[in-house]
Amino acid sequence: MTSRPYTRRKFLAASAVVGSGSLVWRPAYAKGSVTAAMYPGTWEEAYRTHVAPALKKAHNVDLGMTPLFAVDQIAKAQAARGTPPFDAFVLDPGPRVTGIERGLFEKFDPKRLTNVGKLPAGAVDEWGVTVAAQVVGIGYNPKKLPRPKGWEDLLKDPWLSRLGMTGFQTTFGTVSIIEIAKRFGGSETNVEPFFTEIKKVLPKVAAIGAPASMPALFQQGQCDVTYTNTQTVDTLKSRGVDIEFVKPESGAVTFFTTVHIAKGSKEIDNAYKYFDTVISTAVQTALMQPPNNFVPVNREVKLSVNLPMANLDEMSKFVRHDWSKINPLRAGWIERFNREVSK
């Protein structure tokens, strides 16, 4: 039988908790201190374990943390209007788009980062640096479906009947949808083929359910394969779930999340010296390892074998999107997918 944990209802009541910001207010630091917007959970808890001793330790610096999703980080700071609640942004490829395009951002100098040589090319410019890569593909659970090959396998038996499924209010998913539409004629700007394709197998698909819910879905049962990032996968592996990575035979994608400076920020100097710490080497490492399982941007990190690429350099190798075409469109694909296949 086909198990739908999430209706339609349930599936928009958590997409707007995950989209509403509570009331934030900025802390006071002493001078010495730098203030950051940070993805709740995992980002939040690891850069609280790893990057902010290091930090203190390196610089006399204490990192204070605003824990915002990215669509909030933009609000937010927009609404400020010149006065911004955190010096510094972390944000995905289509945020990171829309702050440039709003002017959100300072000038970025990569001259003030004494890590930048050890990133790889391309990873720092005008408006930030990167300090994580996201390297996304298919989860399966290997004792109970054969290993897929690609996207469109997704939507065949046997590995339809225990998909699970999200939609576009993620990166991962929004990469994931086009992927799986290109694979039926589409483009990363007409995502119609996944719909039209969804439409004809929708009643076998396992389980649909917010972002957030899927790790738990695919932990008890619900689903044995999804579209995901390697992060989420190394993290149920830790905790015991039997779920392998494939990466997709029309390639892995990946996308990166960046850093960047608050415009009108008073603490410019030390938000350039807590980038240089993200990205250094030790805090890198500390990153990778689990439970936290980051994908390091320092070329000196030992990468972990767990991940689908010997080096940073076969990354060059993996699809990429252009965030500048998806962001107009990637409201109505949400509203689209609410109403016609998360019902």
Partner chain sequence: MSVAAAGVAKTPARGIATLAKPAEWQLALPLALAYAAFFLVPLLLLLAVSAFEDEKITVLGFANWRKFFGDPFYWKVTFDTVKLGFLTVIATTLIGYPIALVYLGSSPRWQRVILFIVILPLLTSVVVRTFAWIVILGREGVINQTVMWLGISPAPLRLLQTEVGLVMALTQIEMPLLLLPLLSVMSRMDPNLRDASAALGASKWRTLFKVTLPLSLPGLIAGCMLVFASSTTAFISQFVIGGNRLVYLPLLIWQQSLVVYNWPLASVAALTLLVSVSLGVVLIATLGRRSKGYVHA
Given for the second form:
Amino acid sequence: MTSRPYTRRKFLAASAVVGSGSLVWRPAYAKGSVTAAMYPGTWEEAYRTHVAPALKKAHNVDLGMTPLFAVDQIAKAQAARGTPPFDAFVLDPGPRVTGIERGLFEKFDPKRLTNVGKLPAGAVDEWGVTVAAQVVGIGYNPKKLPRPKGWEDLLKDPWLSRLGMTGFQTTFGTVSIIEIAKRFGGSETNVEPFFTEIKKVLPKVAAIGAPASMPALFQQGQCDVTYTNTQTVDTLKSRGVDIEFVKPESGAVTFFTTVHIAKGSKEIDNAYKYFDTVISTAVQTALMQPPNNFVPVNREVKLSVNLPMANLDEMSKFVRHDWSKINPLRAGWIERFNREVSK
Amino acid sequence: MSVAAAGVAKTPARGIATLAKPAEWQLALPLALAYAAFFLVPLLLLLAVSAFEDEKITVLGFANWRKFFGDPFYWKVTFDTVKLGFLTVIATTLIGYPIALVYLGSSPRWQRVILFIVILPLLTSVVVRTFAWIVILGREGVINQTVMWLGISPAPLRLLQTEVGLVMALTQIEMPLLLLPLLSVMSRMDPNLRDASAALGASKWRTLFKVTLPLSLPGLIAGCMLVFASSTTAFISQFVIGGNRLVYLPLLIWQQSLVVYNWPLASVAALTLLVSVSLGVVLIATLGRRSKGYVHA
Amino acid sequence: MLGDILPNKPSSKGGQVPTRSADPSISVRGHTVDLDAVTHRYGTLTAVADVSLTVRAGEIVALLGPSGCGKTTLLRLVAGFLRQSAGSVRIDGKPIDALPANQRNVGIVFQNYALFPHMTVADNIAYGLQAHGRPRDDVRKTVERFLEVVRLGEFRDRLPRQLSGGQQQRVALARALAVEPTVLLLDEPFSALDKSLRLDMQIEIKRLQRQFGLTAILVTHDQDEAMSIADRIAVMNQGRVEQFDTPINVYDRPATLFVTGFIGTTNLLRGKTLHSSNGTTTIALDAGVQLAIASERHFAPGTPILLSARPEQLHLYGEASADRWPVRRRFALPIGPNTMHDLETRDGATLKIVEQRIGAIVDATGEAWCGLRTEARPSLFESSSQP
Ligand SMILES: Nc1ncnc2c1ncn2[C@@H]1O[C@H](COP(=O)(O)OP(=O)(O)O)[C@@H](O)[C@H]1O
Ligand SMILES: [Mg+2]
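With the form predicted on its own done, generate the form predicted in complex with its partner chain in the same format.
So here's everything in the complex, that chain up top.
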């Protein structure tokens, strides 16, 4: 009886491998183990290098990872109906709201984390805990352009004709466009002013690319200014690209990546141990170092000079958004962007 | 003697053939099952999902079909996708066929070299090849540097996120799909046929159009069909090189299924892509068969 | 070695060479082909070495030799598919070396026929005419005429793959002949046909060649084929022409040991010369006999030689004599009305003799004596010249 859901989970994990074209890294024999969904690429690399050994050392728990983007995690958990293919989600704010709405998470008890006191206010709630922050602002090439002051500068020359844009498909793209819209009279739920403005200047925009291609476009000089996060800026800088991060006058935008326990997980205790390890001072410090460049969420971490704030409490002044309002509108915005931007 | 022998030989041969038939049919069974499991079932699921109206897949109805086909924008996206396929087919053929002719005229050693160069792109991932094209097509890329050095244009041309640039990249990316079937057909062609044509007084061009081209047509058609099917569905290349300025069906499918979770609408787009790609492929096959008739006459 | 090239005296069959077409509506007269010291190399491999030949107007010449000796290469040089490394090819005395294949007007029939598989029989025949820019009406009439010539009228709309091997070959012939070529080249034209059909096609080709007064060069590795169809045979070995002569001379007067071995079956007996005078050479064979042999060549006394005698030039006797040598009969095989005897000489050589089964010797095994038949003229070669 007990083995059945386990094999089914294995099968689903295997399907995930097929789906993502990557390998599941899962310990064969584990006294204690937990399987976490993980963003492929930088996140998976960094968590394998820093989180897994720390978790093993502190709690003798093995960390298995299933590489999945946020949307795939939601889709797979929903399809599995109660016997999820992994124990823990890692999600950006948009999918997080979707997960809550669809009842995919176990209730979360922050008191079970020993490190919870080191987090800034609002980093935990009844659904999960914040493990990383993203700080979004403007990245520009100081050798080619003067420093932009705010979001509205992006739609003016000299920046406009060197601007690289992405649409609403990513979290950082969505929040950046909302901020631009706000400069022209819009709001979190009204991006119409952005569309009005962009229509006037569209042919001058240097690049409107796929999110994944933006770093390459910047590196190749196809665009010299773009909205982006500190992590991307630091990574490009370390490759020798001329790029500086600018905190817009209206404030940098921040959003948080959170982790959640999958509904029906059999490894709830180990999931808490995993979360506690991730937010520990040592691990958060390691994740902040190049080449990972994560923005930490633990107040004991001494912040890198590259970050646009002196301490984490400053981040409470950064702009944040309510994704339960954004989510229902996003499909329409994406469609609208397609129409306006394609010839 | 030989007639009698043939008569004797025929009867058992026919007997074996009838015996072999059910066995052969059974041999094809795993393939048929795999086909059913990995193509038919997903296709039926796709059809089923498209028949729901809401994103949570609870209310039956054809709202998403009406939305998709009632909107000129989606018609345009579908048209652009098919057009991209045909442009890529034309470009790969114009560049690939002469390469195949060079292959045909080369010594076996050079043929191996050419074949290796043709296969080489397949050994690197599409992602890598596509990102390489950002470097080539960019403002400061190889093409623009050449253009400016030659003084053809005072400012860098915009190639990234244009149809021209995308077709250029796809031409290179899809070239192996055109050349592999084409070269395989060409290398099986009897070289004496071209000599026979020359001995009968035909010029090189007449030989090309009356002998080489019609006989290589099956390979060319197969290659064109592969290129068409592959370029219309090349999401990564379309999105990375075309950006958001060029919207094709695969981008719509990705957005609807993986960003906004509207699976019914994504299914409609996917089925539209499937049907338009199939129609394109059938059209190429038909054109090929037609022109074969002309070339022969 | 090649003292035998280019005999300028008329062929023994000269009278049979037609100079006019038998069918007055078709007037293709023969043309001469001269190969002048032609050499061809593929990289370092010399496939054709210094070949000189003259093919007379209306003559069929067979290039005969083992596989890989350069026959096809020589044919392709004449057709213009290859450019020779040295030497010159002339048609009617005019060099054609600078002309590409499509301006040489040379007809060729390939070993595999190389019919255009996507064209009907009629289209195949029309192809060359259209390439020559003949008017449509002329093309149609010529195609009809050649369909009739090769008796394939009812197959005009078939595709090549719907024809038998023999029919395909007739289409290939018609296609080559329709453009009235100066010379017809045939590369192993019968090798893909089964035996019964082979003879029919040989007759057919001979008929067409006569009818059109064609000059033809035929490549083959089959000596019977070459003997029956050709006016003259060029025997090739390792890129060289060993002998160029009439079929009878090639068989009866082989110029070299290679030719002797390649054409027909022969028996080789080792020995040395005693003396040589007035066209007669006296030899002592190791088998244990002295013989006087008619020979145009003069040999110094004591030269080691090989005597080459055809099976039908030898005879088996029941008793000894001065011009016979002892043999041991090992076995006998009945072949039709003849018996083939397998014999061993005293020095260990194997002899094959064909006798009509009249019944002179009853025993199949045992001692016997072997001698030359009265009119037999075997050939003598220096044994150092053995290949
Ligand atoms: N295209 C070629 N390249 C290199 N060597 C060749 C080529 N064609 C023929 N040869 C070589 O030349 C020699 C003569 O070939 P060929 O003329 O075809 O002989 P044949 O027709 O008498 O069998 C052979 O040794 C063959 O291997
Ligand atoms: Mg040959």
